[in-house]
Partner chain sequence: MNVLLRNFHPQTLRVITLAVVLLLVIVFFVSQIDNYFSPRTLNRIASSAAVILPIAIGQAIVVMTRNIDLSVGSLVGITAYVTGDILAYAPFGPFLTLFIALSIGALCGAFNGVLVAYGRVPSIIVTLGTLALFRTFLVEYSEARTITTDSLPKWVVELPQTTLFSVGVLEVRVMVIVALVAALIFSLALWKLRAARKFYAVGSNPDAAIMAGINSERVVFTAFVLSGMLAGLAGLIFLARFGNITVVAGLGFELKSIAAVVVGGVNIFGGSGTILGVVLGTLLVDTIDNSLIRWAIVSEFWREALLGILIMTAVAVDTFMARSYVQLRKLVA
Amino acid sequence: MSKFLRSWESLLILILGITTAVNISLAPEFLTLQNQVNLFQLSIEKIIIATIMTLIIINGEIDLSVASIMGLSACTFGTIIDVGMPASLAILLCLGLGIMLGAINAFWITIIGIPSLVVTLASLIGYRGFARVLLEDRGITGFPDWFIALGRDGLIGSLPLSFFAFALLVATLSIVLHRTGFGREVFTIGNSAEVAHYSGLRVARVKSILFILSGGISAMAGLFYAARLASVRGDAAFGFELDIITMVLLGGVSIFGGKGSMLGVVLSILIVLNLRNGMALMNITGHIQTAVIGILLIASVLIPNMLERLRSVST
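In the form predicted alone, give the structure of the chain above, and only that chain.
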């Protein structure tokens, strides 16, 4: 118990409590059921991707292309629907596209040996460019009602299917990360890929699985995004990378790999959602909200490293 009280997760619980209390005092409507549903629904695609990003960063890698894959998948869905293809087939094709794009990233990273920062930065630009080429300045609407219902209507109560997809991913990836041999490999490789390789671990295989999963989950998030908005444009999900990476790093996942927990990321997600929601209720502009998230990103990298150095000095 005393170890948990000294952990990063305990600090996140304290920050979450303070953030919630401030929101309640400044915006009484914060606690309404509709607002709590909106708190998740308006950022659901980001938090879905944050689950797999947790494993990637613990593994010592980064995927900057997730929002671009999300946007390209959404735009591809719109384009396919626009030419008259059935939505059910379009969904399967877009999920396959996301998996393929993740596999392309994995090829350059694990086979060719280019750092993931470089590969996924290039992918971010390239995949976003393809989305722009597909739609140019057009917006596509006219999706089937049943598809729009996936992103808007409550599956149970007021909660849409996307929320349950997020909950399932959290539960599944938590078990994988903290209770399986694959999860131990993720941590070991994140601490030192070279040592892991000489220990007989299949480093390339583990990394490839993670990037392929990242592509597939990002595509799924893109479909939920298209369903929630009932439309797509070439700039779909533009800039979502900032929030996603902030959620993961603020959750205590080390940017250098080898350290982190899904619990910390879930607490971090709640903090970021509470901050954005509270600022929106207080009519704080989107630019200021983005600046606050940027400051959080810097703090989430600096503070854990400073605390680690203080612990090493004290010991």
Given for the second form:
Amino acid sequence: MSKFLRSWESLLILILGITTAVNISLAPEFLTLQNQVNLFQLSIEKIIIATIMTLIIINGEIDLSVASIMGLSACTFGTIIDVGMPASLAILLCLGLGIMLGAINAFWITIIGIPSLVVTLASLIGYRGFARVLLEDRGITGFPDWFIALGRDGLIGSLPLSFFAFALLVATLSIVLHRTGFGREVFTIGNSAEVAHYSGLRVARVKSILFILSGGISAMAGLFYAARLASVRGDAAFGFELDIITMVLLGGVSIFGGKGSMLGVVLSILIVLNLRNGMALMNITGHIQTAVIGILLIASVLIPNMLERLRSVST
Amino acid sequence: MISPPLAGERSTIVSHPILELRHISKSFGMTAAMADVSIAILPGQVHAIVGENGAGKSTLIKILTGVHQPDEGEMLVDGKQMQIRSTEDAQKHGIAAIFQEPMVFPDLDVAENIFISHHNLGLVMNWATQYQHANEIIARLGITLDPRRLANGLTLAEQQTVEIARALSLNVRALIMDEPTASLSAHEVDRLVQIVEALKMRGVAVIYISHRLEEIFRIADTVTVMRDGKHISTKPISQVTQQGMVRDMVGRSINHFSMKVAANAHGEKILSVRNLTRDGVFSDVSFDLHIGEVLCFAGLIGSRRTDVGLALFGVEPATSGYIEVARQPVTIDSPQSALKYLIAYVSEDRRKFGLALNMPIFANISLPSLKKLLRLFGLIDRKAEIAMAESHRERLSIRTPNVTIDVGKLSGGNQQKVMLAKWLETEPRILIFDEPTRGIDIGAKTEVHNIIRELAIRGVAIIVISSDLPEVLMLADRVLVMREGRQMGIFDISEATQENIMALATGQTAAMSQ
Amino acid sequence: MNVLLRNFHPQTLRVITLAVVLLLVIVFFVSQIDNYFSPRTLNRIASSAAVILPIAIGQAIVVMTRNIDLSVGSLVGITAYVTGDILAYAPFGPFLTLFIALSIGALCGAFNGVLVAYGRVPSIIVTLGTLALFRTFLVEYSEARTITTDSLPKWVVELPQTTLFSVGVLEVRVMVIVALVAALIFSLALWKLRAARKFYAVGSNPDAAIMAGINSERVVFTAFVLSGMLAGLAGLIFLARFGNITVVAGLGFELKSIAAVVVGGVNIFGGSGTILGVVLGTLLVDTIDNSLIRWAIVSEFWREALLGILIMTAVAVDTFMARSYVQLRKLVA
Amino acid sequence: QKGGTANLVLLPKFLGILPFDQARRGAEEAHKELQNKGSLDYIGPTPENSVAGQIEMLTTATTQKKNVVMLSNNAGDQIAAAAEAAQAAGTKVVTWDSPIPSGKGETVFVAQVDFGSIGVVMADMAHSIMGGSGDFAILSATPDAANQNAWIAAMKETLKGDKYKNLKLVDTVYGDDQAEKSYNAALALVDKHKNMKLIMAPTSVGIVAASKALQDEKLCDKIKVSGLGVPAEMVSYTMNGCAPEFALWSFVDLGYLTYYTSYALATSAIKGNIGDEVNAGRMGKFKIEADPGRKNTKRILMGPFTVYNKKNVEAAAK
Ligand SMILES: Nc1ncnc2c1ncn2[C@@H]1O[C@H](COP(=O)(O)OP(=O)(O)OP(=O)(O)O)[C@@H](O)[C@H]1O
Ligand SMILES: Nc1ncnc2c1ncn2[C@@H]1O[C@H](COP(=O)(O)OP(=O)(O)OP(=O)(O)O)[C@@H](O)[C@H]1O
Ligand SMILES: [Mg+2]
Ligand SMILES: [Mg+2]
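Follow the form predicted alone with the form predicted together with the partner chain, if you could.
In what comes next, the whole complex appears, and the chain from above leads the way.
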């Protein structure tokens, strides 16, 4: 779109190139197929949600409750299996639950008119609480084999179903966002909800659709999580929201809405995954990993800003 | 702190300029907004700057006040070279500005809005005295505004007066006004002119930008014309004619100023409004609108004309009353429902309600008519979209390298044109313009007037809310006058004069207005 | 009535609503929990809120300027730990210690502030980064040691039980007073200090602030320094209250403080809010939290779910009241 | 047996906490003693990201073809899949401190003490502190902590015994291993249960927080604290009577033994079957046996643990 965005993405490509080069030269195992599969597999649920989070943040909102919806849907799945109902039914119920949880968020945000940060902060706490209510101190295992296989085994090659779900989401959401009328509405509302309203756009409807989608996709991610780990517990997916938001912001999506691209987010996802994987292979602890990503996040905005300023001063 | 200017106090003998720009250039990417401009500002004088939209006037102001840094050239304050890095810096040098787009703090009350950036009022607030001072300044401006009211919800005109009050209270040596009267009506303009006169007496240098040429002739001592970022001429007002000034502005002679043409032949009744009321805001507005007719709403600022427009567009629905479109009773409770009946509304506040500033021109133009561009699976036809934007760019002569740049980067007048384009594209049956020519230059103003008339001829029913009385008289077939939320009367254009409209608008009886 | 309505600042109403909601919550729990309305319970809730209150005030100031500070939790951790560590070597008195804690906090806050105000990096990005960065610093610095009460001077260990004065059976504790004094100072400053009003201005319309000649960079920077300082104060209170400090100290406080701030009626998009509201918001969240764990018929596992629901309800009630008030006012005007 | 090559990873629940650091010291001691030519990495996730982080780190170690990952499991059965994948790729998983509940993917669990006997010890401490009768409550870490849950279950089992018939467990609450939550939870217990005489906290964070809370509220003469704690952190509360008795084992030894076991597995000195014997340097010989607490799993029992009181706590705290 604008020049700045283009340069942001080229910056990301540069960072990605450097990270990959460093990883290849310093971590011999990096390029192995298994490692490349693991690299996605380990964070697959986060990156799936990052796709819809991109739309939500471009829309000028935020959804902090995604990880709690994931947790609650995973725990609901566990509970349903535990009482002996078939897994296929459980899957449907959980997806429905996710959509409902998203709709509850949407209700407070669009109908009552409370800022999404506040609403989803409360539902972050509340939904997680219901996961606790369901499972208390239990963990649930014993899911059907086909379900577990779905989460773990390769569907084509060694790539599991969840990977294709991610790819499909990236493709469709990126077309929706950048090529369709709905996407244009998302951008416009993010830019100025008032202008959008005055232009006859149905602001509440667009927002509701996004939050409901977010609920559904988070529930799906929760199911992938349950399948991959073959077990659920009350703390499933705890704290994932910050990682997801970090990826989206590093992708150049403006936290104030109205700006960003799916390409940027995909690049940023690749960077974060590569970086984490590379550091893990170099035996760097979790704290340092998080700190490095934090520094990268700040630096990726700070350095272009500084360069811009230097340029304007020197000319 | 706030000493009212004393009438009769004579300005000291003018010797050297307070402010001087020498060979200033500034470009934004490819656009050269200012190229090698030099001017000197003398104390006790009103220095008007005129030019077409995008000529670089606002850029000049922003450089004088430190919002932008020049690429080249130097600035002198009191004959000494200075760098002004921020508006704070500028204020320290005694320079303050009223910017083109009013900027208030919605969460602060009017009084705080006026005094927030004062540096010498002491550490501790005294709310009571602050309100008192605010009242004094507001009174001088001749408007009614409660200093305790939050700025949130002020109309554009009210915001502009708050900004004027803020600048006046600063006790400056050089005051820059970028289209201060763009949304004021004649009444308030008169007061402003008086205040400017008084400032002049005290030796304040005033830089005055306006597209209303008659104002320039009223108050300016010197006129500088800019075109395409270049300095064209600086002359004492006595040596300037309107024709000559316009020629300098556009680079050629224009003769076809807006002129009143005979009223259109009206068609059928398309809109009928009866006793439209929004509780506590306006009440009992009733009128009919016919195909091909231009109905103008006149009134002072805050007379709630905009609110009637908003009600008809469904943004702030009316609480009672009756609306009929094409003889069908309708309820309009949202912009979508208004658009469904092919009613469009061009807001007076382009930055807040009109344009998504960080989106490209084409996306802004296509926004309300996006449906036309949708193809299979809801994909947007990009080519058609660009073509749509290009056609408007040509028709309205929007000054921009291309239609893919962000609207926010255009000059104020060009933004206004983009907003007009956006609503023209919806091809409505009923089109409400709220201050349609706010901030656009006379060339373009003529163009807009022509467009409005053309639309009317083509069968669109038009409502124009305008504070610009000459404009009202020129465009209208009928004039509806409002005052404090009430409809004071409707004139046929044949009976309407500036005097009788103002008399109704200010609440004087017809007898008193002789 | 009319005059009353017109002269009410919307914020005044928020505060009154909050107070009413808080009262309702208390009345509810009084009916549910035996012996609830006792000096003892009051004391405990107050002491618990005293840890969060300073952070919430700092957060509120930052939020008023249309920013957010996610690093406060890590800041509390750093101050609590490093101050504890310093005290172990040099058992300073209260004032010097307070100075040290505030300085540590202010320093970290300044780091955030420079990046946000002068580096022009959005605050959520900066503080999301420093949330991790500060915590990592702490983990590296601590080398897995724990600060224990034994290594702390006696006055620190005894601070939580030190009472300033008693009103009947109600003991008013020093830490509660310290937190309240902080609230009072900032409340007064935001109301009365001309410079402090600029926090509102910058948050209300950042562009206008620049145009009006407000040095918004300095204002935003100051907000972060203050937030850091107040987190430092909270760190000191944390240290005194819990005595045992590990690297997880203050984990998750950022969300708690944001919850207190939004419940307290501070506009998350900047420009408005009062410290009194924040005090009530903090008390409300903390009271709900601390009452739920005392409510016998609610199982341990229902607590979080109820907390989420109650926060939502409180905010919704507040929004409704504020909205109907605005409507009422329009009618009257 | 010395001087072999084994690449080992010590993976605690998270970093920065004393007990885990002690385990590291034990492991390093063993690493030196055994003159291992391979590597010993001490890595861990952040507390907020503990579950996902442990799974990630275990998977990475598998990719790196490490021989053994020594895991203090914080992820419950959620890590079983990764552990099974590790085993399949030839990386053994030895758990310590906290096992994988289902035992899936776990080679052997190095148990600090017999989980059943911790139940007995806690019950005994409660019995002796309360003088044989009274109400008490448990303040645990998180509802998800496998080891804590096992100990609580074992204690409840023990309480059924005749000796404890006058002890009444009235409540179980969680402090999420956070100081302020545990502190508030302790005070809430006090308010909720008027006749409560003891808070039993089988977690080092909970026990100090509860002790501090009762001390601050001057309740120590009415209500006592007990459980599992680190002497250095507990010494003042034991000396002033708030927490007269608590228990713990040596984390240094636990790290040491876990290392020896893992090294033996890596160098194929043992297969990891029941009956295999680990020669653990200064600690002597240990046998792999069936874990009585979990079906189809194996453990090595370290033991013993120490009960600390006024007499021995000061020395241990040094
Ligand atoms: N921030 C910006 N970025 C890019 N271009 C800009 C920016 N601000 C102004 N320009 C360009 O500079 C030129 C001069 O604009 P300026 O706002 O000074 O015009 P103006 O004379 O004030 O016009 P108007 O009468 O419409 O207000 C225009 O072509 C405009 O597009
Ligand atoms: N005393 C008041 N209290 C609250 N709001 C007021 C008050 N006076 C005016 N307003 C607000 O100002 C607006 C009234 O003016 P409106 O915009 O309808 O008039 P207008 O004639 O178009 O004036 P303008 O020329 O300023 O646009 C309304 O939106 C209303 O909310
Ligand atoms: Mg301009
Ligand atoms: Mg108007």
